[in-house]
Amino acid sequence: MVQTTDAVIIGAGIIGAATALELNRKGIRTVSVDKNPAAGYGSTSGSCAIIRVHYSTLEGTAFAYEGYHYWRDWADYLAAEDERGLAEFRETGCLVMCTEQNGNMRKHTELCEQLDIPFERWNAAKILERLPIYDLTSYFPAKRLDNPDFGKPGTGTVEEAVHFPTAGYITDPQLATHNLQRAAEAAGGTFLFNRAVTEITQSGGRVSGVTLDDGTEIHAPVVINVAGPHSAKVNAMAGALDDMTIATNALRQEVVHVPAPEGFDFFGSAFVTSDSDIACYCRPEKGNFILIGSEDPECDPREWVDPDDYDRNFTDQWTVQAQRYAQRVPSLGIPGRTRGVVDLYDVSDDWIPIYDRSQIPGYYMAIGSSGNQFKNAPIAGKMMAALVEYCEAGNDHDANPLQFDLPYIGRTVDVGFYSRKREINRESSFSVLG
């Protein structure tokens, strides 16, 4: 069987689906191919789906603040019906503890001031007023359970935090991706599931399409790798690695799911929290539960894996994360049964994504999303569509990078910031924080 389209998108996660929507809105017809049974069933479904605006770079902060507005105006952005309903953005705000490790949030708030992003500094009394279950004793540096000093206080207390009101989380990341799928289909896109790409074909010095595992050939002058943790394998299949100075790899992660302390309405009263003192972030979950993730402290080993062959069972990392958060919330009950998510990040060398063309004409990449790009999916999709249009019109993005407008906040971003050929960005946090 042979099909013809304008562009093939490999991957139907949150960024792949957003890219499909934006290309179709430009009149560029797409076929999205995913080996999973539905949109957003890969690593997207395991995402904590946190929407926040604080990053360690100006470019990352601007991109995130732009992205926030699409989630805020989700129904208007989609302009399409979904029989399952629309994903909910719970705009709870985000509280970030000020610590020596994050420079007491001085740089982050300076960037926010440049971009007119609202924030407040809360003292310890304000933190405890809003989170009376907290103990603000410092436990830095983060430790593992086999360290004899685990649980012993460090020096002093956490005395301040920064609250960002334009933040929160999406309650159902898979549903959000399905929303984008339906909007893309309404604009002319097609999605194929339970199908894997086995070959990326080339002809005349550029890509010419893909071959699927059932023998189907899809002919197209544009192919876009949005394959998440499989991105490096897809790039190798395409022969697109030679000029890349930034690589991507699959990193195994665990997220803890525990009940909130009895007597405190965590779901109704709490918010997204980032706490580098205990190396944890968390957010509320339905049923008055708490999701707890790791901020990747130096003491925790990083487990790089084959995305097609890794252990999906919980390890002692689950207990480490739960116990670290229990330092902050002494009344936290840690159940004997482990619940949560084991999934993968697609991580670049500097934890900043690659949104770029490749050395092969017609072949593009939206990869290395590193667990912190869910929030940026709508604007990343817009930017990728603009990049395809720019390069296919004959522009040399490597020599003269696309300058892309962020319409909500009225700024322009140099898309070369996300180049596959960049030097490692030393301003990055080199962690899930971006």
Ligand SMILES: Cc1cc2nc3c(=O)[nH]c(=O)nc-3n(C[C@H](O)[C@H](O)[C@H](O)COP(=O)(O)OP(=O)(O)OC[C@H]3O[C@@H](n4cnc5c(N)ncnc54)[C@H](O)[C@@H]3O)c2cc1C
The other form holds:
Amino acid sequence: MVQTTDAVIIGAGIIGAATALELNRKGIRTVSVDKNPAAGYGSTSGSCAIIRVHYSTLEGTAFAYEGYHYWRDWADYLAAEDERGLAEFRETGCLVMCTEQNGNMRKHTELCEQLDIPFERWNAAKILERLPIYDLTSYFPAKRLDNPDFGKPGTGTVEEAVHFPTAGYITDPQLATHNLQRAAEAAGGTFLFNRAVTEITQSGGRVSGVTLDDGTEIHAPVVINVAGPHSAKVNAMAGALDDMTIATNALRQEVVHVPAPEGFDFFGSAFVTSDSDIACYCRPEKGNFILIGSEDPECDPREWVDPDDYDRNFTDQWTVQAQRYAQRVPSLGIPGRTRGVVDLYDVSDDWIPIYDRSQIPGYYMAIGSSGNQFKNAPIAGKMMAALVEYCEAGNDHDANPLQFDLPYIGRTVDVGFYSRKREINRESSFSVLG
Ligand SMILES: Cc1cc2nc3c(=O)[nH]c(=O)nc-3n(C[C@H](O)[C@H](O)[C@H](O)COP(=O)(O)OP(=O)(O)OC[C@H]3O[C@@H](n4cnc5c(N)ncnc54)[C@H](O)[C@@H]3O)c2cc1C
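Condition change, the form predicted on its own to the form predicted in complex with the ligand:
And the full complex, kicking off with our chain again.
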């Protein structure tokens, strides 16, 4: 079978689906292909889907603050029905502990001041008033369970934190992706599931489409790699790796799901927290549970894996993350039965994504989301659509990068910041924090 369209999008995760919506809104018809049975079943489904605004660079912070507004105005942004209902943004706020490791949040708050992002400094009394289950003893540096000093207090206590009100999380990241799929379909896009792209074809010096595992050919002058942790494999398939200075690789992650301490309404009264003293981030989950993720401390091994062949079972990492959070919440009960998520980040060399064209005319990539781009999906989709339009109109994005307006916050981003050919950005945290 042969099909023809304006653009093929490889991947129907949250960023792929947002890109589909935005291209169709520009009148560029898309076919999205995903080897999973539904939208958002890749790494998006494992996401904690935290929406926060503090990042280590001005560009990252501006992009995240712009991104926040789409979730706040989700129904208006979609302007389409979904028979399954709309995803919910619980705007709980986010509390970040001030530590030596994050420079007591001075740089982050300076960036927020430049961008008029609201925040408040809380002292220890205020933290404990809002989180009475907390013990603010310092445990830095993070350790593994086999370290005899695990659980022994370090020096001092956490004395301050920064609260960002324009933050929270999406309760169902898969549903959010389905919402985008329905909106993209309403705008003219098509989705094919249970089909893998096995070849990216070229003709006349540019991309000409894809071939699927059932032999279907889809002819299109534009192909976009939004394949999440498979991004490097898809780039290799296209022959697009040669001029890239930034690589992407799949990194295994575990997220812990435990009950909140009895008698404390964590779901109703807690918020997203980021705590570099114990190297954990966490958020409330329905049923009065807590999700605990890792902030990738130096002592933890980084497990780079083949995205088609990795261990989906929990390991010691689950226990170490739960125990680290129990240092902060001594009343935390850690059940014998492990629950949570094992999934993959698609990590770039500097933990900043690549939103770019490639050396092959017509072939683009929105990859390297490094565990921190769920929140940015709508604005990333908008930017990718603008990039396709810019390049297909004959502009040389490598030499004269697209300058892209962030409509809500009224700033312009130099899209060259996300180049596949950039030097490693030393301002990055080199972690999931971006
Ligand atoms: C455990 C975890 C926690 C996270 N927490 C947060 C968070 O709190 N906040 C935040 O902002 N971000 C978070 N992230 C990151 C965020 O979830 C990702 O950045 C985002 O979901 C990536 O979306 P995507 O569309 O790029 O990729 P994916 O959702 O991975 O989608 C890629 C799709 O491509 C498909 N595909 C791959 N190869 C092919 C092929 N050859 N043919 C057809 N289809 C193919 C796959 O099947 C998949 O569905 C987290 C990620 C993980 C894993």
